[in-house]
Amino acid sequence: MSPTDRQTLDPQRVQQALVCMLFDPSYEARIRGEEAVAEIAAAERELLRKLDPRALRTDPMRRPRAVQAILEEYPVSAALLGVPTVDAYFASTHFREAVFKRGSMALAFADYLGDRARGVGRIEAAMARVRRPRDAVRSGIGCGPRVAPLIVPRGSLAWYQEGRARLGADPLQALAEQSRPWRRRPPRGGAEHLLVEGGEDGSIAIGGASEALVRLLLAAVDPGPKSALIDAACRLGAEPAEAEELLGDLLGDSLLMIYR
């Protein structure tokens, strides 16, 4: 059932649909106005058209706020993009989701981001990933939490490395000094194997890794069973022997976990 089928009030979509409102002036006009809201039911939407408008300007800065949040995460690829296209997430459905479904708003960003940086916001959408360890959503083995596995164009690396350099020892301001987006772009051809591994210090290790290592941490991002891996691993050229072996020094380094 929808929520617009619905017809009791749902107390977390009301809230849901506020902070929406907070973060986004059209996303307020829609619930005012007469389009269709597919996020929520008639008597919600009723409750808050009857909100005082003037209750959801009591803190100008809550926007600016959750951008500079999402710049300190994603430098390279707003300096490539610009800041005013990361302000427009807020506007977006990607953040929508990302309330309704209460996700990460830095990991939905990355799905808003797209390929539109390349493999530069793909390293930083990484990045974001590492930083916040998922729990496994069913047993196996898979990919430890805090390693994420990437195939992005040839040079992004060094490309990323660069563009973070440029943007010196506060992104943040060179940012808010930029007039308007990098006009050089990052690869587009080849492709370059990475790991991005997360400390529990909060420190990030990025380097580049064999081709069938990062298709194999790929083939086990959602857990699954062993022999699953074994076969992932085969396939990649291993022998059997050899693919048992692989496994339990993958999970000695922690780049696999068995989770149960």
Given for the second form:
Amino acid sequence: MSPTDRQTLDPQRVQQALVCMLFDPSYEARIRGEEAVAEIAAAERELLRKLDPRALRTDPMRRPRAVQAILEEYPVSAALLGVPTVDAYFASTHFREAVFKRGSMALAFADYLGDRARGVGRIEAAMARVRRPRDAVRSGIGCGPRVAPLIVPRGSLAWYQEGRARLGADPLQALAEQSRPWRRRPPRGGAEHLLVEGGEDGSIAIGGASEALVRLLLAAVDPGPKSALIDAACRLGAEPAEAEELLGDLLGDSLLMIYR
Amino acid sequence: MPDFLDRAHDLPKLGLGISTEYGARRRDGALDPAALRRREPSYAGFLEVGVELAKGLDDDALAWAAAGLPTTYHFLDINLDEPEDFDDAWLAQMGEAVATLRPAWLCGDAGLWHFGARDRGHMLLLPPVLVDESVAPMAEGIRRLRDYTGLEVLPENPPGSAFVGELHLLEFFAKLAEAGDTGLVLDCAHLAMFQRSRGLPPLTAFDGFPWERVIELHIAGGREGQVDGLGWVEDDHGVDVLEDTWTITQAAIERAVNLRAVVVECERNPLDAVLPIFAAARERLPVAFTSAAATSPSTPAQARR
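Could you output the structure for the form predicted in complex with the partner chain, given that the previous block was the form predicted on its own?
Below, the chain from earlier opens the complete complex, with every other chain and molecule after it.
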């Protein structure tokens, strides 16, 4: 049964819709309009429609603050796409999904970004992921919670690093002064294999790795049985005995972890 | 377990106190809690420490606690009605902060402290949806936190400009206190905002409110603003306390027979600028309320955990 059919009133859903209204006048207009809104029930919508529209505009800096939080994590992608594209995220279904499904707006931004910033966007998305080590939902062996393996177009890391340097010591200021998105685009061909690793202290290291290692870690993004990872290692060229040893080494290096 | 009104007799009398949160004193000239206590001990009988665990406790809070002075713990990062918010990592961190501060009780706005998951850029504060359906999940969160810490957990009426739902704020918190078997923090400035937003006189719905459950009051300055002709009040904790707030404070003091603590929330202002607010608060309180607390030793409640 969809929320719109429900007779019961869920205060959390009302509050989630209210948050979206506070960030996005176009969503507020939908709530007040006639068009169906799938995520909330009629009774919930009715409560929200009774609000004085002016009461939603007492904090004009709410959305700019949220935009700033995204710019801090995706500065090079923002320079490529332009700040207005980042701002438009807050009127997207990706943002609303993060609100309604207890997600992270920084991680949902990666979905909104898609491949528009190519490898650079994926590098910044991976950095956002390792800042937020997630709890494993399954037991088994999986990637360390602060490890993100990546395959991006060749030359993406160097492009990202140059872009980041171009934004200087104060990327927010640089983005505020940017009159239009960068014209030069990141690479799109070939492949580069990277590991993004986060530290407990908030530091992040990004470096190249062998294709086999990155592909093995990609196979371990969701934890699973050891046998599945040994099979994956063998498919990538390891002998069974080597595969066993390799897994031991990766566990020792915290690139893999046992989730119970 | 005895019900709250029996348990309330064991809560310490903290008197008049001040609030702080992480980094509050970074602003030039902002209030130094220790300096206020040296200057006028009866104004700083305890420190209410606002805690967002992702930020931790700052030097002022740690020094106050290390001196064995009384505190209360004001949470700034838990949506009481969301079971997912009570994750193991948050509970463990909160337990450590409680062990450090040894607060007399926990309190905090019973509202939406963050949207989505607890994450960077997600923090805000919205009042609860004022409908009957909001009461039970929030009461469950209060009981859960109380069971975990062994300390009383007192919900506070949050500020806001957009209040959703038909219940009066006081009616909602009366129901919440009953369902959670708990006491209340009444923020007089927040209530003044609500009454104005509904076009009601400051003391509306005072009759029938369970005043015996009110353990703590908050007094704070507010800044009046307008959006397209709509008047509203920003909860800026400045030095200009609205007349409505004082009206509510006075009436609350007269009714709250179990009152243990009054906080003047003014953490980012210079000491000399806030002294008149403390003086005005003290004038409204019984003499014994502040004099006893100023000389009493730290009396943190014993955690049951």
